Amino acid sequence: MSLQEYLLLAAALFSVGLYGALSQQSIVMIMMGLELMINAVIVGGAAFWYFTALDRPDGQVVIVLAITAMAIEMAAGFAVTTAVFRARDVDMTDMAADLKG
């Protein structure tokens, strides 16, 4: 595959994930579409760093550290989701809208 070949599956990616985290009223599905945005994020990181300094180490850092970083806020996100859940039986966005700052 080439660098426009990853490129284009990164911008698929994005643009489904977008659209699942704008379209979605459940929590739960608005995250998943935020996950699918940063894993585009990552699949376009690995592929230019892959095409443009594969013999250098630090792009492999950077993608570790994006999807740890992936990794604790989604697991962040789900724990505040299920506290909300339990605290107010509240699933959906719209019912969520008492919980304003």
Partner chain sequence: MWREFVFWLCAAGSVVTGVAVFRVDSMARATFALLASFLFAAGTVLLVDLTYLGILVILMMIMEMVIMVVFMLMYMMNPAGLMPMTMVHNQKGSLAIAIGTFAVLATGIYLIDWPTSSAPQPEDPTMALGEALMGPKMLMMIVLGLALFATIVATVVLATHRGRYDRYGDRLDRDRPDDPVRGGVGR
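Switching forms now, from the form predicted alone to the form predicted together with its partner chain, please provide the structure.
If you are looking for partners or other molecules, they are not here, because only the chain is given.
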């Protein structure tokens, strides 16, 4: 166990989540990709706390922040999905591209 190995795991989780968020069409599947990316932040925060700053709880605070961000993301994401689906019967991003520049 070393900082590098932990960060490598975080990087792998982040990349998998990034692939999902970029490639999936369904809004809920995109949210799963985002959650995987936040999961990487949790692993990274724990690793930084344990290996570089045991006497400062900053890494733990980052984990609390990430967990809350995850909860907010899921609640707000499903509310938006529900609103879009109710208004237009749409649950795919490609059908809700009105703001595409």
